[in-house]
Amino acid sequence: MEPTKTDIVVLGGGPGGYAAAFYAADLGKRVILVEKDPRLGGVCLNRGCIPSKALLYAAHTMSAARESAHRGITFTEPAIDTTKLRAWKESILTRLSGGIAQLAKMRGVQVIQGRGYFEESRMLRAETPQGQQLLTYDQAIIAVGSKSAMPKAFDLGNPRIVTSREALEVEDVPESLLVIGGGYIGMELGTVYATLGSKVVLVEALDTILAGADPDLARPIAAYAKKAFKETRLKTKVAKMATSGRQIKVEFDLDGQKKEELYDRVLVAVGRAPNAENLGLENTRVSFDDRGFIHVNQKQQTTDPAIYAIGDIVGGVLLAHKAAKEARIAVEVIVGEDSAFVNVTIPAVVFTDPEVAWCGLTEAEARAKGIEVKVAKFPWAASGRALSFDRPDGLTKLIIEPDTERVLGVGIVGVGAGELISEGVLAVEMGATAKDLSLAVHPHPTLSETLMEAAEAFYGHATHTLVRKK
């Protein structure tokens, strides 16, 4: 079998996969793009961040119906086809991963849909439903992205007990759905499937929700689950699970107590796990942590030098924005660039209801690290904007360097949090100052002035609030 030679072969067709193939065929590199799926995308547009933010819409259109009684719009109670539901996200779904094909023809990226194996450090074989095609190249980058964790405990080989894949497909709503994993999946997840009507309970094996947010942000998410799930349990442990009929039974162990219960469908959202099997990878120098992702350098470099890896097979904050900058630094170290991923911002959204994203040093990582910081916050009940949409409960927050006054970190709580965070990162990456922030005029009314009035309010003089100068 005859080799085909290029400069670059990228294993992964993710968000950070697809866009260093694209990237690198711009600075005129001859790539060529091997996935296993036959829509390019990766998890994240066919089974992760792209259908669940479809089903999230859908659900707060539901919301806004219900609600709307207070202001003198009453509609009916809405009625679900889960079939048309589907049907729309799916649309979504094949738009997207349609362009991206015709980008990947446009940039003259060679898409081979197979398996991918390595062979050796610069030979990998594609397994194709044509038959095997050997590549050679000087170059691989790894984006293989990871899947969703499941407990060997859980899997019993029930279709009742499903990860996020299955339940993006909402092929029903469950009367009762319980959600193990209070992360941002099992909330997003968790909202979707009660505003569509399942009596969600949801359990967290620690003492809170998005245990990787800000508390101040993270309340006003727990207030929401508070009321639109059955329950939410903390410092709750399943213990394991048993099909019974056409429902699944639950042990569950709270504070040292046994106690059972039925449920109808389980969602296991207890994070994700990194494609590192059956890739051939011990035939090349590629070393892996103790929890199987690939180790790399700043750089993006394996432990072999033919070979990158980015995205969620490399550990870390596992997120699709977060691939895409490694993309980059990636083709850029492979062409010659002086590139690292070294203090760079990467932004966390949170698509619950309110939504909750943030940036840079947290107030909580501030006091582990024993770092000196000053907070300013701004509460979304002193803006205009928050309350012509009846949503006061939102929450602007800065984390400020005393000496310099340069923010090092945002976090905003509130409808529409993940479209306003990238104010925060830019003034972060750019080392602005809260002076910059309050001296910036934010059109009126809008949220986008919750980031200014907070840097006023570092300074004592907010218009909408009152703040005590110390």
Contents of the next structure:
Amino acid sequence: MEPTKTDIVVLGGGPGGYAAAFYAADLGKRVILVEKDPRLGGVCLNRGCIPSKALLYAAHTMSAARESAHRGITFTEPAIDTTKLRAWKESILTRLSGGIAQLAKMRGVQVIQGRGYFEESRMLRAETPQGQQLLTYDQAIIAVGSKSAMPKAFDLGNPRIVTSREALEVEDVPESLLVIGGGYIGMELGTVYATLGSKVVLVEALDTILAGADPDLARPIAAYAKKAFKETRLKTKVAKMATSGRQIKVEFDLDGQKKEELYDRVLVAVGRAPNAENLGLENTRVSFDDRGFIHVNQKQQTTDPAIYAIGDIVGGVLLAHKAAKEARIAVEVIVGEDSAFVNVTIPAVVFTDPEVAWCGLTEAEARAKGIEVKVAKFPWAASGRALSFDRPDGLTKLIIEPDTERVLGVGIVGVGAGELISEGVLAVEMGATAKDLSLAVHPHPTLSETLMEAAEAFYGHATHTLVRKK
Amino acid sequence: MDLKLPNLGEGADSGTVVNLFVKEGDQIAKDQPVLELENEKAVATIPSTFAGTVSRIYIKPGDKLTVGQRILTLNEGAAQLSTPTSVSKPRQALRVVEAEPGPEKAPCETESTPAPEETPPSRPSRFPPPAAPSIRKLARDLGIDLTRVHGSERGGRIVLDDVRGYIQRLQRLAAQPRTAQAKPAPQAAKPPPEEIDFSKWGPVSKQPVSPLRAVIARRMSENWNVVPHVTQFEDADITGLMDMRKKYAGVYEENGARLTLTSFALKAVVNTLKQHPILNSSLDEASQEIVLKQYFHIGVAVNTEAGLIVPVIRDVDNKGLLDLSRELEDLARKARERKVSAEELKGGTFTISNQGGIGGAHFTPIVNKPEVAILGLGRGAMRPVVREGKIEPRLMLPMGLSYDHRVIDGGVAARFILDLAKAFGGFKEEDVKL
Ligand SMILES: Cc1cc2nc3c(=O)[nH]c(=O)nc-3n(C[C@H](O)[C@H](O)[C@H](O)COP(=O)(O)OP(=O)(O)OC[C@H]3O[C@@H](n4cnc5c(N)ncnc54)[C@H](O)[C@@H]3O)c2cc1C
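Return the structure block for the form predicted in complex with its partner chain; the form predicted on its own was the one displayed.
Let us now look at the entire complex, which starts with that chain.
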């Protein structure tokens, strides 16, 4: 078999992989993108970011309808047609992945559907439905992503024990649902199912949900969970699960005490594991850690000079926009630019109700590291905009370096926090000061004003809140 | 907490990783060596500036590192959360703004390029200097360290004008001394080296030039080109000295030291330097002054597998033969194991290169700038010598003293080497015995 020769092979068509392939093509490289799924877009598009946000939106219309009763508008109880819901969600995914395929075509990026396997440092074998194909290249970029972690003890082969992948299919709405894991995936999917009507119990081994977020930002989410979930159990571990007829018998370890319960469905959301198996990495010089995350330096170079790696497969924060940033860096390094992942601000967003978002330094981190900071806060109860849509349960805060007044971090909880955080990212990336934020006019009435007012609060003169002088 | 490559001193800003001592998951202490870096002068071990657990390593042997580059990430304190859960993941979003060890924390001092009107390193912030991403990218492209640039905007934010001003200042500064001192015009560009295919004439094998070899090559030609060399020969009578060495070698051995000719040479040289301080001086080319040093730090050339390394023994005048013997052995071992720190290679006032262990008679060593003289010792051999009218067999040590003729005149050098020969012959029992 005669191998096909190209400049760059990208393995994996997720937000890391397709971003890399497109950028490299835009810079004049000949690129082949190898993706095993028939649809491009990776986890994010097919079974992650996009479907979860679509379902959250659908669920939100239901909770919004329920909450409008006290405003004098009532609806009858909604009926849920999961087939239609699924079809609507599918249509979004089809449209998006079709768009990506289209963009690939227009750029001249050749897409090969097939599983990729490294025969050696500079040769990849693609197992396509039409047979094997060998590719040789100057550089390969690995972007094979991650999958839901499934601890051995939970893996009974019982279809009632699911991961986010199956949960996003919404086959039905179970009576009772146990969510294991209080990270963002568990919280987001717990929110979807609780709104659709499941009795949700969420367990978390740590003493808080959303462990990365500052406690004051996580508090409104905990309050929401208290109301919407049947129960949230912290410091609780699932010791064992067993099939019990059409249900799952779950044994909990509550701070040393044992407890048994039955559930119709169990969602395991305890983290992600890298897709490191069956890649043929042993035929290259690529090295990885004991969990399978590939080692890279800040130029996204692996220990094999011909191979780069980006996205979830290299660990760190497992988010789509981190993968896309790393894609840019890898390609720039390949074309000879001096690019590196240094001082890059990666924002985090949790799409719960309300949303939580933060970027840069958090208050908890500053405290843990003994970094002296000033924290300026603006509670949304003082925002006209937040009150006008009945959601004063929000908070905007700035983490500020005292001497320079530079904004080191921004944290927001509240409806639409995910959209608002970008101003924070820009402020942190630009090295903006609290003064900059307070001097820039923000339109009224909008939630973005909370950033300006938090900055004004730092100087002791926010219009809509009284700052006690210290 | 990220560990980054600190300043290496000696104006060096990069090196190649030759050895990595830690792996992910290792618990390491503050100051524990984490890697060996082959840089311009030698191999230096880079210690950790914090304690903690290594959570990630970004480099591998063979990588070229530049100052400020991330080596590894340490989690301070106890092990992190147990489950591999995405719950704890968003926290890492903060790798962004982690404090960089400021320049003041670097273990070696920089002897770097002139620092024109720079922001003093006392910058209050623990964070990288505030600047827009576009400015940071520009600085990276141009190789400009933004911590040295003064930011004119609110909060010390660096804007394009600041970078422009900084570059202009650097340029002015670079041009100044040249015009002021009416130095010769910059050398005409060197013609590209000629390509020769040696395999035309027979089989060959090839070796890469190691960074150390490249430095030796550069420094040797620099010294050879700049310093007008003269070499003065003489033989020293070391018959008595070697008798004494034989007599006391055992006692020294019991005290954990090997008494060698080089230990004696150190003593003899320093005693003679005291009589001829000009040989313990340097020519300050910038100020056009001769700097006479009141300390005696002697460099000793050590032959290692990788090439020549010259560690320096400090304050030789204040040390006895026993201490010197111990220190010599220690330094030679460190040099061979390539563990000599950059610090230990600096500040020499005179160098001794003893090839007696290998053999051969006189040779003409190259002066190790900014020192002004170097002593090359060959192998001592029995020779017929005429003493008081009779021919006697004596053990004679061949010496070659190369010196910088800009600073030292021939007469001075001749007197020095005669006094040195006398010093070799003049060791007394009480100098040696413990
Ligand atoms: C439920 C859920 C919600 C999420 N929500 C968000 C969110 O809101 N925001 C956010 O930023 N991130 C979110 N994420 C995370 C996000 O999906 C990932 O960070 C992102 O997809 C990583 O992109 P990637 O390119 O590294 O890999 P992936 O998206 O995992 O893509 C890897 C691709 O490689 C392919 N592949 C693997 N092995 C091979 C092989 N051998 N040969 C060929 N192809 C192969 C796979 O089929 C896949 O298409 C979410 C994840 C989940 C599970």
